[in-house]
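Coming up is one lone chain in structure tokens, specifically the form predicted alone.
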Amino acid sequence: MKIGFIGLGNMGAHMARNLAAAGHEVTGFDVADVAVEGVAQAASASEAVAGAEVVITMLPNGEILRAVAAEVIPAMAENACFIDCSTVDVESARAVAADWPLSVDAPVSGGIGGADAGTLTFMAGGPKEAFAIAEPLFDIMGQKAVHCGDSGAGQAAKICNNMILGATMIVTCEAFALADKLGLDRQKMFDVVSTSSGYSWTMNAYCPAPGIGPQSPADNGYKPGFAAELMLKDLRLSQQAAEAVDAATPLGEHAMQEYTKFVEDEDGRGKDFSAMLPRLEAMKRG
């Protein structure tokens, strides 16, 4: 396929490279003017999508997505498929779909490592015919793609998933901080919790305690695999959506408040979201 790829940041660059390595003709554009192996560089977003059968975007937020869509849609081929892999608000995803019906909102899970290795999970919303076009590309960039429903459903799935992730990471860090003060060895706590009812992805696969469990950002000075500010963004999206549909999400709201303090008032920006652990270790009750 001839693919136009807009947004070659930490995630998009790996995704575009993997598509090119699989034999697709990929032309990319990013405002930072980055070079990606195997990907031709365009001078503008509209130039990148000219003649493309598929247009893929990986952008920071809904406002930028809407602006990019407004620029590239007039330049797109008539039957091209628009695939947005950004994590944005549901309304922005639906607004793009209204302007270009053959579109898929397909945010991802798996972080930079998953983008590099081609093991992302895609949560997709949009018409079945658009998903059918996108699915072979998802198979290259990831290990799983789920068609969640109509336009906006992919974004809804992503923000629900990450609301769980954010809240679960906080309580996992709280448990380690409590274990420390109770004199419980971290490895012993992990051995118990990871094989009993406290099992979770944040404990078993992404443990926030250095030297415990599989390798994670905690073992690399909390250099981000998934930055705290990105978790805050997703939690804010979850609460924006919850407010729009009058859904009660008290723990999701509390998680957002805690990450807001960590990122905006403390030293969390630029650290992995699991760096909640050293933060909580230093705190006292109340």
Given for the second form:
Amino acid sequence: MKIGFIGLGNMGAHMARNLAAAGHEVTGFDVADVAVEGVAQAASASEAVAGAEVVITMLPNGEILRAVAAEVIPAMAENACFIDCSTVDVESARAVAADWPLSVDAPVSGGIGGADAGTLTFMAGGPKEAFAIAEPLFDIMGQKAVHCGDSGAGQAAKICNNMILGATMIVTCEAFALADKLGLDRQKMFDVVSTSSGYSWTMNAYCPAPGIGPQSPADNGYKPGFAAELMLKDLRLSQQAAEAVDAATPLGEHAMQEYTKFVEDEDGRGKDFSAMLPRLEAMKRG
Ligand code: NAD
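Same protein, different form: I have the form predicted alone, so give me the form predicted in complex with nicotinamide-adenine-dinucleotide (NAD).
Following is the full complex, with the preceding chain placed first.
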């Protein structure tokens, strides 16, 4: 397939490289002028999409997505499929789909490691015909793709998942900090919780306590992993969406406030989102 790929950053560069390595003819564009193995470089976004059967974007936010879509849509071939893999607000995803009906919003889970290894999970929204075109490409860049529903459903699934993740990480860290002060051994705490009703992905697979459970960013000085500022971005998107549809999300809102303080007022930026644990350990009640 002839693919135009726009946004060759930490995630996009790996994804474009994997598509090229699988035999697709990929032309890429990024304002930062990056070279990616196997990917031809275009001088502009519209040049990258000219004649492409599929256009993929992997951009920082909804505003940039809308600007790029407005630029490339007039240059796209008539039956081309537009696949946005960025994490953006639901409204921006739906606005792009309104302008180009054969489109899929397909944010990912799995981080830079997953993009590199081609093991991402895609959560997709859009018409069946568009998903059918995108699916073989998802299979190259990832290991699982779920068609969640109409346009915007992929973004909705992503922000709901990450709202659970953010709130669960905080409470897992709170529990470790409390257990420490109660004199409970961290390994014992892990042994019990990871096999009891308090278990979760944050405890069992991504334990925020160094030296406990499987390898995680906690064992590497809280180097991300999944950076606290990216978690904050997703929590903000969840609250923006909740406000738009009048949904009550008290813990999601509180999680956003905690990550806002951590990233903006404290030293959380550039650390893994599990560095909530040393933060909470250093705090006192009230
Ligand atoms: P990044 O900042 O490394 O990459 C974004 C790229 O887009 C940059 O290279 C930037 O130069 C380029 N760009 C910006 N404006 C542009 C424009 N107008 N035209 C062309 N290129 C432009 O970000 P990333 O980590 O690759 O993340 C991309 C998206 O994936 C984000 O929406 C992020 O929330 C999401 N995401 C990231 C991760 C992660 O672990 N990094 C995980 C899941 C989802």
